[in-house]
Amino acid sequence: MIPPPRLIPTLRRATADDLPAIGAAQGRAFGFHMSPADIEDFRPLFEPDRWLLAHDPADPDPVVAVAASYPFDVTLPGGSVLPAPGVTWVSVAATHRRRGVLRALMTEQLRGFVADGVAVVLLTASEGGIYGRFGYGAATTDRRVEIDRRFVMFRPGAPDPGGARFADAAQARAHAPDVHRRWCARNPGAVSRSERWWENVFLDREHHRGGGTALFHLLHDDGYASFRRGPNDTCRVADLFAVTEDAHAALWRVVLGLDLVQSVSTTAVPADDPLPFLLADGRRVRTTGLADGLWARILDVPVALAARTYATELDVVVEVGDPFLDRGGRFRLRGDPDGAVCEPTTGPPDVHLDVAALGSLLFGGHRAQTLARARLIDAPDPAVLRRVDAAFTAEREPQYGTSF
């Protein structure tokens, strides 16, 4: 089979007038239609300078490919925060596949981030096989659970602190952002939400509800949850952010006490969540899906590695390969629970890995030992690998909390 000829697309930044054409291109790629009302709802989140568009001079369509980003911050293990663009709305028209368009977009976008001094870039992937070649590594795991609420009982002695209360949308809108900021501060991998982002969340348009009700809101002084009631006596938890264990227990006691609900589903129960241990039968929290969640692309290795803390003392020379952008090199990393220093070095390397594997380690969501077994990390001395594995462990399972 003869491959299609490579295309040298015309790349440009979007303007405010491009949003309808961008919406049409996204709809063709992902199988939906953006109405004029959808476009106007989205416009407050649309920052044209962050949107890169491709045009084929031989095609009358003004947009054949898109790559954009949102301005986020992300929390590192230890609690420090880095600006981290969230790459989004990436698509190439089916008429222009396998012609080098995506590579051109990714190259231009990442070079722009480098010029802006960005150390880490994030994305969530619609398909798992696309972004590794551009240096992104799967950094967290999405876990979907379903709970058979009819048979749930909290174990005797489980905390019952109270304090959760129902609220209307206006009350929740005033309360949730502060809780979320506090939640982000204690969760590695957590992604920030701007005021514009929250406004978009609370629009809660009927055609985006998947057949469910409008959002119900639960508030706690140290927590926030929202959920929808759905067909067949189901409940889908959209957000659950608890800053304290009391808030966590109080919110779940209300959700799992809802009348006329048979099953509760959510992605807000990570692998280390204590919820199963609050119940008399932890098997009622049943995992129904596991998938890659947040992906990370490191553009400045010393800045990214020095921004986090390490569970144990570590002094290691790491050689990072980056065949796509050549942003790797050899670095000496010295870290402990109080902080870290990472600097270029000419010393002999103890560990070899590429930048995508380093992205998988950054938030502590994957183990170095596991990546080494997959031949993504090479550490000839097993003792060094054990130290790296222990040091990169995060204080809790990383959660990003916001799909984009």
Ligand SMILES: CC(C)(COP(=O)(O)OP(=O)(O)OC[C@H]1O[C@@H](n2cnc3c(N)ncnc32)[C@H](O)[C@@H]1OP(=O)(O)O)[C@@H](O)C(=O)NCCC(=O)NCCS
Given for the second form:
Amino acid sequence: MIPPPRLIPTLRRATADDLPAIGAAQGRAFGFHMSPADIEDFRPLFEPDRWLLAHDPADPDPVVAVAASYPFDVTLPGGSVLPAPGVTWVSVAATHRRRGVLRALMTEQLRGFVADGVAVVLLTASEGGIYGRFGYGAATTDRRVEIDRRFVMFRPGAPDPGGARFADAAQARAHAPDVHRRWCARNPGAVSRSERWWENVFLDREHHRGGGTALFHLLHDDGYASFRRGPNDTCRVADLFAVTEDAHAALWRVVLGLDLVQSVSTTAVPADDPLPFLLADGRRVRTTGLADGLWARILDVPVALAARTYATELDVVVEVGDPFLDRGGRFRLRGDPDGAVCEPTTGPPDVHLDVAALGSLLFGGHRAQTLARARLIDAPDPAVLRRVDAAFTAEREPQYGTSF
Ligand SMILES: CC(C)(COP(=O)(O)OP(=O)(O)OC[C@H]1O[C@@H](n2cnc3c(N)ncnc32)[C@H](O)[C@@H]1OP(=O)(O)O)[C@@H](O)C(=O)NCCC(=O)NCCS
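Given the form predicted alone above, what does the protein look like in the form predicted in complex with the named molecule?
Zooming out: every chain and molecule, the one shown earlier first.
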């Protein structure tokens, strides 16, 4: 089959007036319709300068493709924070697909981030096969769990600290952002939420509830949870942010104590969550899905690697390839639990990898030895990879906590 000719679209930044056309383009790509009310609900999160639009001069549609970003901060292992745009609303009209429009958008968007001095870019992907070619690496793992609440018993002696209380939406709106900020500070990979983001969460429009109720809110001095009751005695935990183990136990005791609920589902139980160990039968927390979560694209290797801490002392030279953007090079990384220095070097490399693989390691969510087995990392001396893994391990399983 002869491939369709490449299309060189006209790219431009959005203006405030473009939002309805963007909404239409997005709806066509993802299979929904945005009403005028939806458009206005979204407007506070719409920063036109951050939106790249593609136009095909031969097509009457003003917007045939979109790529945008939200201005997030992300937490690195050790607790420091980097500004990190979260790429979002990426779509190309089905009439224009596979003609290089996404490639044109990605090129322009990443060049813009480089010009702005961005070190790390984030995204979550609709499909796992799209973004590796642009230098993004799958960096965290999304885990879906389902808990058959009817058979849950807490282990004798499991903490029962109390302190969780129901609250209305206004009280929760006042409480949740501070808890979330504290939660972000202790979770590598955590993505910040702006006040506008919280406003949008608390709009909680009926047609976005997937057939469930409005959100119920649980507060704890060091925690926050929200959930919906759904059809067939289900309960879906939307957010659960616990800053202390007491808050974690207290919130889960209430959620798993909801009479008349059979099944509780959520993505807020990462692989290292202690919840199964609080229960008499940890197998009640059943994993129903595992997939790539946050993806990281490193644009400034020294800044990204020096921003985090390392669990053990490490002194290594990495040769980073970046076939898409040429942001790689050879760098010496010296790190320990107190901090790190990373700078260009001409010394002999210990490890060779592409920038996407480095993105997979950044938050400690994947092991260098695993990537080496997949031939994504090469190290002549295998002992180096064991040292890299020991050092890159994060204090917690990284999780981002906010879908975008
Ligand atoms: C995914 C989507 C943005 C791709 O846009 P596109 O303009 O067709 O992509 P391009 O033609 O620029 O393709 C760029 C490269 O990515 C590859 N690619 C595109 N979509 C892909 C997919 N879904 N899976 C795997 N590879 C894909 C192309 O084969 C091409 O490869 P190459 O240039 O390295 O040989 C578009 O199909 C779309 O909007 N899909 C529905 C919405 C969606 O999933 N958006 C992504 C949200 S994260």
